[in-house]
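Heads up, the chain below is alone and in the form predicted alone; it's given as structure tokens.
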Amino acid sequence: MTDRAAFDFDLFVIGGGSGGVRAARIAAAEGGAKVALAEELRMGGTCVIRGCVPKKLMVYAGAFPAQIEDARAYGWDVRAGGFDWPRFRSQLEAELTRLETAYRTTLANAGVQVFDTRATLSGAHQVTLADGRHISAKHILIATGGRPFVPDIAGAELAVTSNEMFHLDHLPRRALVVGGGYIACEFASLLQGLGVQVTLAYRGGAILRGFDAEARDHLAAALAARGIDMRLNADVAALSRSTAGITATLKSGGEITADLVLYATGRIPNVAGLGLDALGVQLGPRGQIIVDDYSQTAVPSIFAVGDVTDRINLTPVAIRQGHAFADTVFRGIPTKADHTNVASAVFTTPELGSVGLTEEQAAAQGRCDVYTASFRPMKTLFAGRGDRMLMKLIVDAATQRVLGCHIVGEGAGEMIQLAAIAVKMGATKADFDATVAVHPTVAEELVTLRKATRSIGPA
């Protein structure tokens, strides 16, 4: 039992994102703890307010022009008018406000006290609010997430980040997206869908580092085919403004001019000014908080979950980590968040879904068989489009266990969630083969891949 006479709270959470809110709710509602949470911006954090949710709604908005074109091929007499960005932005803000209210209601119902202000650490058991108040807690959880950044280059102030993209007064005619990760690719794709002329510049030789190479190359070709100007091995040296717009000067000497420059070159842990150094909380090379399997830092009373720990930076993972922390500390159920075979999706058009090992990772571990299918889906084939789906399974040659699944195409995000269940359970290729196909669907290809395309790894 917690000695409540010694502390103001059993738990104080810094950060109102998905991980922090889940930890606070479980600790209070199921663990019986006295809990407080401080959030200096809007409740819901990056995912709800500045990331996954508004981005996905923009993805949906950007998909309608192509759908309207396809509808005409199917016999519908429809035409697309102009896109009303202010109207969309107003509805988007209303939805985010609804979600924020839901988060606050959840915390209130659990009995969590919320402080709408910044909090920093001033001791192993003490936080200080922006107004100077000191609050003590037996346990402190840091769930401050990550933040985007613009590199220190000349003209950096001319660029925006993903935080500002949902609040633009108007859509640009031309946009330069700098970066090659999933955030850069998603924004490039959704802006193109909304009618913006998009250039994507990435300093590397291939987008989506860390994803399966065949899948990411397939997606890159699809994005280029949809009209995105892909500039690889293009590193921006400086930005400058002229009457023509904002010009990005490349280190190679070339230039790209646009009306808006979005920097999406990664995110860094949001730890600045929290007071961690003075307390002995260890930080990694990227500024991430170092924790053990139970999300505990080097200071026993201080824990951290979510993107601030830079383990797997996905909202569902932060939620699992927050829940596991509350189970461990307040419910007497020692729980480690499971970081194996976590599925992910890139919400470009087309989408990319992935779970398990990439072909490159599998080849480094042992002998594997690779099964692939690339085909034109019925829906867009009928409409006269050249889109191609990619389905891919990676199978351990000895055990026949499916080690990885990668999908590129419409609905990949939805399909990979279901495929992840099979991969997580340890399904074999024979299990996939024994599953009767649902016809006609694109997903049936996952259970009709009979012959390996190639074998990889040491013989």
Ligand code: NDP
Second form
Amino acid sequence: MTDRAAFDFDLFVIGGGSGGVRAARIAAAEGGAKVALAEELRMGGTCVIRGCVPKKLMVYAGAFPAQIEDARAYGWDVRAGGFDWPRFRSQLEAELTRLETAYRTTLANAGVQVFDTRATLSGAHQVTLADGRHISAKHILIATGGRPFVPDIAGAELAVTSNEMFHLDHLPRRALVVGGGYIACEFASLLQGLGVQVTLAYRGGAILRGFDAEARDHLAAALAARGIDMRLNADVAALSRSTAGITATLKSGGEITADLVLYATGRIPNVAGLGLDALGVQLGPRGQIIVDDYSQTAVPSIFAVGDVTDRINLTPVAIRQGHAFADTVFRGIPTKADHTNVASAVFTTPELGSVGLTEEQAAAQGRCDVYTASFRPMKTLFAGRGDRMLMKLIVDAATQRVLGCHIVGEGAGEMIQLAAIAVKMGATKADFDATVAVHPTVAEELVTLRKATRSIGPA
Ligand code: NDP
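With the form predicted alone done, generate the form predicted together with the named molecule in the same format.
Okay, now the whole complex, with that chain kicking things off.
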């Protein structure tokens, strides 16, 4: 009996987010596999429905007041009126519906059968749908992503998470954002842009742990300069409601009162109730599915990609992992997803773009030269703003390879994507220097950093 006759499908994907949809499409359209995909919520997953896409559209919305202010400095007779949140929200909803439809069309064109329901694992080759139907598959891919984590403090139910932020009835007058990671910083920044009075409370001494320290400090100062009340070393002990709003009591004793409290204290793998324990799929300490370089779990027929594996939790990485899985299993091209030199951007205003080693990582690794430039860009200088841009290259002293690039400022997300190509290719500082500047741009600073600011690491 052939495999195809033995199983209902060659591949059953649980989760219709970035990783799952890419894997399903490639397996079906390019691997010739018979594929099914189950999604219990909206097609598109976190990135499209409650993450990157709606967030970025809110970032754009929040950027206009400052742009209008700058326009006045440039001689335009314009002023910002009020922001119509319900109107923006319905336009946002229409855009998400369009994208969701596009995802469905992609899957349908590839011949993937979609089940709009929850699926759990009931065997090494079997899933069970919410209505009790059992479906067999030669391979099963778990791509269930992650979900917001809120610490178990008194009054935690008074807080919202990023999931709820796109559906608010109205924008709050005052918001408290708890956390210091990507989501906390991005929402603090975009809410401030939309006219909300924002306080960010982070338990540590510097936001965005893991990023380059100089870039973190530069960004924190810029966010404070834009009017966000940055409370560092501020750990929230409890939330309570009063007539004044929601009050957060800090472990240090102080209080912060706001109309909305957003908890952005990390995300955890979405594995609850999937039936993994009984099958022998191994989980790590955070509940993440342990996989090998080919995204295969301890059960040979079961694979996992994306945030549920907690490797690098970024959409493009999940897509690469899903694609590599499909190439390996259905196209006979063994492929490992490459997790080195993955660039990312934090979409605050200003943005932070980063690729490769931080100065701290580089110093621990060997002798390096650090090139930095901090300057006032022409555009905002003319408008009378005090904004400073930070550009930074970290160069291996022996090989002269550029090991890291960090940018804080307008357009950093776009710039870092291009710098990442050079870093990924192993470009040296001489390669950067040999590249003629595009003038006048802010990015030209990357190719005109002549003298090292400092040398770091063991001599
Ligand atoms: P992060 O892991 O980036 O940040 C979590 C933050 O919450 C950290 O500052 C952490 O502090 C803090 N925290 C954790 N537990 C507690 C606690 N019990 N009490 C108080 N504070 C706590 O998670 P996010 O939720 O911001 O984002 C999740 C992932 O999504 C990111 O890792 C990123 O990969 C991805 N993402 C990417 C984006 C992009 O590419 N632009 C945008 C948004 C998300 P500490 O540092 O002290 O541990």
